[in-house]
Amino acid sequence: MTSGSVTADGRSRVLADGNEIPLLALGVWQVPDGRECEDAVRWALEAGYRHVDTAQAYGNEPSVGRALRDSGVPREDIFITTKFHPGRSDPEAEAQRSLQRLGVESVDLYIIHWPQGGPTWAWDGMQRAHERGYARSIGISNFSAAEVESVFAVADMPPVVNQVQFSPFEFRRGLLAECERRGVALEAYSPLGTGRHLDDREVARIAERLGRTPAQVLIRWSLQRGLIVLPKSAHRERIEQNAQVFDFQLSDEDMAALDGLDQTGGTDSALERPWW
């Protein structure tokens, strides 16, 4: 199977480094450390998720680790992503701290959370974290097409993913095209627009016709583009519903209608305005 291709079951993708990543992940941004985060991860694993996405900046790595251990699901069956906080100085040292908080020997994916201080300074430390075995794959997040190009110019091991805000409403065609050209898998965070997109009339029309939830329609759109998608929820029913996206297809007409909701002009930037 070639890198960049989706597996036969439609649930995973082979990254450029040969590692396999599940397309559906639970994101735990803004889920407080403690019982709420542990419950969300536990419910997701019970619902069939096998990819959990956290970050040093989220402050909930210990809860993710406890939930993973308590789940009874073997460690090798779960894909764990965490992110380097670029306000800190050493990605390798911070990876070790993340592993301690998570209670694991390595993570499956370690990514620079945003390009604070410029896109390239942290990459050497990311590569060291990979060489030391702290992370099986390394990548980036919130990097524009130009910033992706900058990292490739200095990388011995290039990034295999770029995690960005992405949905039909933020359909960053230029950025997606550049990532695909370089063999970088795009990960879609905020696929539901932190809830904003669920009330859209076009999304609701498609969902009603298919007997699906608006969230399922939006998640399915990303999956049919071969993207890794990270819906966040701390509610059990929604976590379960968001996993039920592998047993239906959006038609070409539905996909085109959703594509038409883009508000970015098909940009190759990762954000309309940086927060750092």
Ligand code: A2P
Contents of the next structure:
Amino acid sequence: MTSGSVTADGRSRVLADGNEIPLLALGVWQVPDGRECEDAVRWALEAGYRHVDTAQAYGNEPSVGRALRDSGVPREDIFITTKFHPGRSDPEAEAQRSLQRLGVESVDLYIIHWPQGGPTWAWDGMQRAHERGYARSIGISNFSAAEVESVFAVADMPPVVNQVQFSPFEFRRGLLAECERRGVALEAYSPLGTGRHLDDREVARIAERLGRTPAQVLIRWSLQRGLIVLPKSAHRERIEQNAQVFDFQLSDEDMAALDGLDQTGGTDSALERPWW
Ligand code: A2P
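Alternate state requested, the form predicted in complex with this ligand (shown: the form predicted alone):
Up next: the whole complex, starting with the chain shown before.
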């Protein structure tokens, strides 16, 4: 299996470091720590998800860890991502704290949450977290094409993913092309536009014709682009619905119509407005 290729079952992708990552993840941004987060993760595992995406900044690593343990699904069957909070100073020490909160010996993926203070200062500590075995793979999030290039210039071990806001409406072609050229897998967060893309007329038209929901159409668009996709929901039926995306195809015409919804001008930026 070569890196960048999607596995035969269409559900995973091989990263540049050789590790395999499930394409569909449950995102738990803004899911409060406690019962709500535990339920969401449990429902996702029951619905067949094998990838959960959390972060130090979300404050819900303890619930994610509890739900994973209580599920009875073997640790090695679940891909766990967490993110270094770049307002803190030491990625290696913060990785250890994440492992304690999650109650696991290592995470599958550890990424810099955003390039606060510049794109390169934290990379050394990320590499140390990898060397120590705290994270099997390391990557970045919210990095533009130029910032990706800066990290490559200093890296012994380059990032294998860049997680960015991505959907037909935020179709950052320039950034995607740069990531693919460098063997960096793109992960799409807010694939539903945090809910606001679900009401779009074009998306609804395609969904209705296919007998699917707008959420499924948007998630499928990312999958057909070979992207890792992280829809967030705290509702059981939506979590289940968002996983029913491997049993239909969008035609070339539908993909092109969705591509045409881009509002970024095909940018190579990761964000229109940084929040830090
Ligand atoms: P909720 O968590 O209350 O279920 P994104 O993944 O782009 O960040 O979007 C997440 C938002 O979309 C949340 O507000 C979530 O609501 C909502 N959402 C997620 N899945 C669905 C779905 N299948 N149908 C309708 N809304 C959804």
